[in-house]
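Coming up is one lone chain in structure tokens, specifically the form predicted on its own.
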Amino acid sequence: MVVGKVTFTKLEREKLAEVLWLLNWISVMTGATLFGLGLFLKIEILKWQEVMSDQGILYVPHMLITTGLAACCINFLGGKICLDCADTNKFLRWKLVMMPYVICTFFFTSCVLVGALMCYSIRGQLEESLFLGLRSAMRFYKDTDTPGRCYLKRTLDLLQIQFHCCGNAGYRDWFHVQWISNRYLDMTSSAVVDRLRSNVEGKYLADGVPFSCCSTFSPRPCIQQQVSNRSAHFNFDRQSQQLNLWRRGCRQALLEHYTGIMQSIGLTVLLIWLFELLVLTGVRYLQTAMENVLRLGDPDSESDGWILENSLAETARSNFNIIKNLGKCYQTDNDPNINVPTPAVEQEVPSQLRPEGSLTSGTPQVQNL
């Protein structure tokens, strides 16, 4: 049973070809849009790649960039093909190209859908990457003189200032890491030495946070040392303390930032996929309608176009049989044509015309010299 059968007149086929020519050129622009979105997303991820443990999430922008470039190339060629298909004589030049073109467009359209789904499914992987990356970056915050880590302090400070966040999940995360370099510790102070000795790993841990955690909305000078000690600060007010430091963790801030970008890009890519699906359907109708015109032999006659010549079940079954038969072509054990003698058809040659010294079977005799 034919799926999506539609009858086209000659004028309708010409109009369909012209519309598809225009849609293919619009698709070139949508491909450029995909490329731009992928490039923008890659740049945004690379901005804070130092606080991410896994760069595997870059496959999403790479997918969009590759799909965008493929869209530009495929649709540029498709515009030329569809415009020529309005004429039956010109269609003959592209007849063998039409089916590979439709298949390529189908796979490209599927990749666009996959790219849209990736934008919505990457949140869990991104959250884990930020959690591990921020935890590692905070541990190396103090290593400003170590190659490969000297810019982590600057990156974390800019991150906390720009996104109004502090720590991984909150400002108390800084209490569990030594973020002050030993270069700035007074080793002659008994308090510093006692604090270093009290820790098993010999770290200087304190209830303090870097200056970048200070809130710009605080009504008083920032309290970043002895944060949990109320008696250490004059006229301590709990309400003002709530405004003293940024309460939101940087992991949550970055996750919300990237999630918003991903959702916007995912929605745009999904709309592009719907548009490309429309173009693919139109190209399939044009291909089948023009092929049926050639079968009829009359360029001015009506012709049928369809999406699938058979139902989905029949198409899947036939394709499965083709694949199964392709696999059997290498299995020669059960081939009925092997080791079967081929009957020889002998022609009776008159004895007077048969060469002297030849066998009845036609095999020449070897004469002894």
Second form
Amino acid sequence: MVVGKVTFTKLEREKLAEVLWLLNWISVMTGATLFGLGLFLKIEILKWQEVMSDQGILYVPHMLITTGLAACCINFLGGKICLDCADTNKFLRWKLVMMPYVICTFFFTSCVLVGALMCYSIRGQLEESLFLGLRSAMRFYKDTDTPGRCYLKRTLDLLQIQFHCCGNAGYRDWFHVQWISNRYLDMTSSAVVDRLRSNVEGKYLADGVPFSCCSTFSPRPCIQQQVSNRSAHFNFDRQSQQLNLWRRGCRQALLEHYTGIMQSIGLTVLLIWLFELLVLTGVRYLQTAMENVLRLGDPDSESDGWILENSLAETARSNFNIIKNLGKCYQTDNDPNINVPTPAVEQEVPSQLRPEGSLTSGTPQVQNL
Amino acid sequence: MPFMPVKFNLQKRVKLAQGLWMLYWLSVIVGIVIFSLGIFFKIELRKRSELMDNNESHLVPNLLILVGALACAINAFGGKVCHDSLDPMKFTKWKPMLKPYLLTCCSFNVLLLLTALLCFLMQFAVYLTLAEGLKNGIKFYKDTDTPGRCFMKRTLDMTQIEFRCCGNNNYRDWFEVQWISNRYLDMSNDEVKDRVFSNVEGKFLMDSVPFSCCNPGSPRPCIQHHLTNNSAHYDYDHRTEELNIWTHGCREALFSYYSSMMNSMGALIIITILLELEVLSLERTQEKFFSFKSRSSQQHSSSKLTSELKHTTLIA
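One more: the block was the form predicted on its own; return the form predicted in complex with its partner chain.
Once more the chain from above appears, this time first in line as the rest of the complex follows.
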């Protein structure tokens, strides 16, 4: 049973070929858009990759970049093929390439869909990566003299300033981390020594935050030290405390930033996927219609185009058999030159021996004459 | 004989008209660019008008917007005329307007020259406005409860962070100004009282800067208070410490930003003037071809008439 059968006249075939040529050129541009979107996302991720613990999120832009490039190449070729399909003679040139081209288009269209779905599904992994990355970044904030971590302080400060955020989940995360290096602590001071001794791990913890947590919207000059102690500062009421520092955590801020970008990219990619699906359907119809024209022999006659010659289940079964038989190319089942004992010959041998004596195990026995 | 010169000039005329048409449309695009740059400059001035006492002159961006719009209109008209010039039927209706159009182009070029001059000369006005505005901005930093100045603190903080600068000339400008409001000073504290009384005008001055002066690239946590007191901080020498806070003044930073913008716009206007002059000279050449063509076509028709007359007399 044929799936999606449509009959095409010669004029309709030519029109279809022309329309597909135009659509293929538009697809080249959408492929370039896909490439551009992937590149943009990669640059955005690389900007803050120091606060991400694993680089797994980079799969998304890489997928988009490769799919975009593939789209450009395949649709560029497709444009050329579709233009030639209008004429039956020129189609003969591309006859053998058509099927692989349709398969490639189907494959890369599904890659586009996978890319779009990845944009939406990567959120969980991103959140985990940001949580771990920000935690270690805050731990290494003070290590501006350690190679490999020199610029973590600057990155984290710029992040907090730009995204209006403080800490991992909130500003209190800075209270659990020693963010002032021992190089800048006066170990002879009794206050410092007391604080170090009072902590189990010998860390200098205080209820202070770095300057980058300060909110520019606060009406009063920023209070960075003894942030949670309202009595330590004059006229430090609840409202002042609310406005003093950035309230949002940087994990939340970055997550929202990247989710927003990826949602819009995902939507665009889905629209591109729908367009590509349309092109794929058109190309499949054109391919089957042209092949049927060649089969009928008359280039001016009507021909049928379809999506699948047999039903989906039968096509799947036949393709599966083809793949199964690909592995059997060196077996000798059908070669007439090789002597293979057939089952009929094997059965004759025991029936001859049966009247003289029974040969149960096949070992030679001496007959009693 | 008069037939040949007309044919040779026709090819050249077609090429000239095509080239001129392309130049006109290029000029329209340049006009659009000038227009959008004018709008961009106006927005940039508005964004920081608080730091310039709301006193800044919008002459240059307004002029740029006007010049951009005029350039678009004039060159689009010129392009239309040029497009029609190859068709004698259409061109006859444009012909009387050609001379006034050329005069308009000349006066437009004078306007462009004036705009370019203003782009370069108004930078002095911007510098002076910035100096005055920033001085007042620093003075009113603490007045977040005064209507009209509520957002001065926010604007100044954001400017210092964005332009990586501190104070007017440098960070010491903050030492001369009380930037912490009396609302947040505990007047019962002895230290506060001492400091206020030691100052002639009763201002609470100290050698500290706001947090927005801090440099994120510094290897140590930011030191904002007691900047000139080496003993207040461990392992700190204010004379050798360069990375702690931004060392440049905001006036220089903002001025270099605006002056680079105005310089590039001035350069673009000069390029536009050269383009317009080229267009004008080509337009004049085309006009000369027209007058030559009309003269030669008259000659051609008169010679044709005399030859016909000769022919008829011969037959007769």
